[in-house]
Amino acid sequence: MSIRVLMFGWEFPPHIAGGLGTACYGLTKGLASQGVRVLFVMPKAGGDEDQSAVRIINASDVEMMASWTEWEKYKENVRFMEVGSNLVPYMSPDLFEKTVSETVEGKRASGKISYGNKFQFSGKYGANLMEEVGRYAMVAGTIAAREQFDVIHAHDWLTYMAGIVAKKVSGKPLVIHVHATEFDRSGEHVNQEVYDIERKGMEEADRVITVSNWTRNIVINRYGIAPEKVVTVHNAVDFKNSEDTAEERGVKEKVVTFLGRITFQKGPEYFIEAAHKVLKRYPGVRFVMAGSGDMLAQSIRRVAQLKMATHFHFTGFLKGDDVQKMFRYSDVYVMPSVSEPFGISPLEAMRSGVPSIISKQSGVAEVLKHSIKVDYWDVDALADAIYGLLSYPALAKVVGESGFEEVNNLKWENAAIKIKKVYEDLFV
């Protein structure tokens, strides 16, 4: 059967900001190589998104049906609230201080339905994320009401109550997509409105697709869903793009790479302070951190404090082709997350031949069997790790080329081959 989905989303590339954009892409990529067609709502579109495998909506130009007194009615039950960093999973600290300098009232009042009784969206994580969040399942309601589409499909938090709204209006089912949570996020200090918008949505939905085990069991046992409503989709990466062209590095020692956001999450710690234990017995290597996040400027003192300067550099954040131009650069990719729903990062860094250390504490870990696996906590290991790729070639040799073989399996049309079914046995 042909099937048509009204799908939510917060980013598409090439205006992304983290993992949930590319997965977005590929998704939808590999839904419409197996005949589905999805309808992409999107914040705040740039006019530059590849549309080949899906039509894009631009929410900030979609014309109301609601009048500015019923959303003057709407504000009254929404409460908003000014966000903090652990709230803006995908946005780099640059982006984050710059938003949350220009003040509520100013964006609230750039916010304000224009002519023609439009929301005007920034599409950012700033400082009125949850004004954003809720002014965007409004207009949901409206292209429910227009389109025509066979089920519901959100991605993450921002879009539950989008999601919500479109299947109340339009009465079709609604699947929520999990790729992150907010304990991922914040550990045990979750943010309660976010949660709660969280459980809404897997509640609310028929069913809920999550990206990993790891992930399921937490939408499970966290959030109280039960099991059956629940099905596990691994994540994949699309090499379509990729060149495998050399690159030669201005520095003649091994480079070992994080990349990722330098956030709780991502475990940025116990990647300086393994670093700090391998230079000791490795002297001849450099450390890179790629990414920016809330933890950046204390990972820059802890490596101050360690002595490791010299050794150790920071490039902010990179995207498109500096990420594949940094995997080529490395000898080995650490990802120590702490809690990592699945971790697309991993996958990259084995396209490019790069032997990788992963946490058990992630979902990718459950699809690889060619990368090295440690507790994110254990840092002696994670050097022991890190040490032996860098001093006996062999093993390096022979863990690149397994994992080049093995991830170049893991095809976005497998994946979406699984949410096809997921779409079917609604209707069944």
Given for the second form:
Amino acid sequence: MSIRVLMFGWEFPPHIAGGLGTACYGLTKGLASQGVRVLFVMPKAGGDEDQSAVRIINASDVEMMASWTEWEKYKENVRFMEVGSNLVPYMSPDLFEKTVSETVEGKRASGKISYGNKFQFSGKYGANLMEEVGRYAMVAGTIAAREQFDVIHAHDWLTYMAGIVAKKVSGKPLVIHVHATEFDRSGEHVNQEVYDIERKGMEEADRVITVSNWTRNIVINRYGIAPEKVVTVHNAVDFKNSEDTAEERGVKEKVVTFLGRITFQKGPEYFIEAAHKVLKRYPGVRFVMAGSGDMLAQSIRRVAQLKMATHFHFTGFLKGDDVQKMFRYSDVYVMPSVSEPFGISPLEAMRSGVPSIISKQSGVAEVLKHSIKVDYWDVDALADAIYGLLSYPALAKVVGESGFEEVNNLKWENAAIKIKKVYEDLFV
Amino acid sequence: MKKTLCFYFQVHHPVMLRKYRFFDIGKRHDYFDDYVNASTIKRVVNHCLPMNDLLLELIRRYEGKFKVAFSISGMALEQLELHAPQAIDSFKRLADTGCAEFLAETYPHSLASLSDTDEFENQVRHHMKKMKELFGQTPVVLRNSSLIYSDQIGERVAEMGFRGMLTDGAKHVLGWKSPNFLYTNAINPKLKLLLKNSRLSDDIAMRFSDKSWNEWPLTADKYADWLSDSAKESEIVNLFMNYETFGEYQTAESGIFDFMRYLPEAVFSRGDFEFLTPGEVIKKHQPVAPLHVPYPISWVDEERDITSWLGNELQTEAFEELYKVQEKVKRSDDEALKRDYERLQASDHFYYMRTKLFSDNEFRRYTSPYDSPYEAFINYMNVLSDFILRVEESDRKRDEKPETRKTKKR
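Next, give the form predicted in complex with its partner chain, keeping in mind that what was shown is the form predicted alone.
Up next: the whole complex, starting with the chain shown before.
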């Protein structure tokens, strides 16, 4: 008999802000190929999601039940979820559009929810995130009471509350899937509320899946979760939708690229310092920092200070085809992340045949062999690796070609097989 | 006539490179990690001295009937002289017994035999000079780095005056033939070939302490029985192994020293075999056939080929760049330059760049100091880039000398 999974996510392609939606998509498709049936719940579905592998429930369409006692238990928690200042996993707050209906919000505040009410979710990340997380959990309870399933699977902290409520309502086992932790997002300046939700989710879960051993260690050491409960399933990557077209280059120099959010987690400052060292010795190169984030202004200032602005360029936030274009434009891709639970972007670069340099403090370093790995703080090693790839053509060729081959062999099916095993172990 | 048992041990340690960044190019010319090299060689010596002592004890006990052969690379010797002179003295004592033969090889344990320069011949002569100097022996048998051999290499070796050479009894070369006989080079039959018996060598070198091996534990008596069994259809059993087998790969706790201590007695009591050195083997035995080896073989990996050193584009690139400057280095009278050139040729530097075993996690004894072959390549190429700058500089200076200028004008 095939396993039925009630899965809680926050986003799903095409409406994505970060890697979580892409991972959920690949993973559900992989599970479908293993005969696992997935019911995917998300806060706000656009209706244009690819439902070939999953059935998607739009939480905004779910009507609340009148007599939901679980809500009483959880409204205390929900009420305390105030808006935090750095709860911005992917996007800047100005991108957040408030679409929450004031009337529904008013009813929630007074605890008067009657049959037939619906919540409106924005499904985005921003100022009212905590309230949405709480309301999402309420809706989850309703869905859990209504649907038939064998196991609950919740992705990242935004959905952990939903997962916990669904478990309480249904009595089915809960698997939570850690794509990132608060320590990756904020370093040591963790938001206590987020941390508490994360730890609660991990404690309530019957199994915790982490996307890397790097993350697994954080879950065990920083959240105090029993190691035997935590299983690593590395992410994969699905390239079916990307096409290869040769890109005309406007500059004759080689291009070294950083592409990602310009935030503490991604280590942009190490890229800048390494660029400075390389340029002193190898003038025929340009550095590009693609992306945006709260460290952008400071990064631009630093580049100016080092007097290399004619060879160091900022593109701002890139979307859609421009991302692929940027990869094809590049000779070297660098991901100097300080703490990266997995890190899908080097795989995309490698898919374009671009040799990559990745930090050892990333989950993807555990699965990639054909990539140069450095400690994020070791600017000398990073500069040396960049110089090596620029100066020694044989190296760029071998790393590029072997990496291309390697990345095409990372399959979601393999991840799905491991996840299915996690489910099956719960039924024994 | 008694069958022959021939023990040969390889001793080699490269001079390891330090972490050499691209900003060092043109500025620093100290390429080697003195601290790591000193500590490595001291650790190695702790294992090798007890084995030397044991061999000396056995040679004395059996009054010349127990014999062994060594090849010690110039790199290893230099480092021993510097950091552990007591080990040199110990090897000298073995040489003085007359029961330890020292073979010729390339001084830096290089891949020069695979280049079309005369570097190979130069390095072998350099090594022979060192053998004469330290051990008072002039080798007649040569052992190339990691037993690398081909018809062409054998022909070169024969032309240099050697009468014997060691290589691997690779299955893809031997086919149905047995490694337990003497063969000759396919081009010049004057050069005789001793082939490693892989199974019996690796029973000691690789499997001795492996508890999952169905023959574990291996005793000297059991091993001597196997030798007797093989004696019926063989003339020579060549047991070739790395000297680090004793004390390092197979630890003292595994009982390897006790095994070796009783092996000669077990062998003598069965009466089939006598111990000889390679130089004696080629005098005593008649070759049975020429051995055709059109492509280079070695004693490394299942494939027994050279792809561990020259199997990818990184390795071939580094190799080509290294040998492009050979003529210029040879012309130079800068001793430091020549010394560095030899050190940079150690095959180990190329081995660290190998990518071919990336996919399997099979047990590897030979560990790399680098996290990946890519880092090994970058580091090596940074060093080589600086080295090439020095070579060009030295060559330019030489051209500026008055007498050279005169020659040019004519």
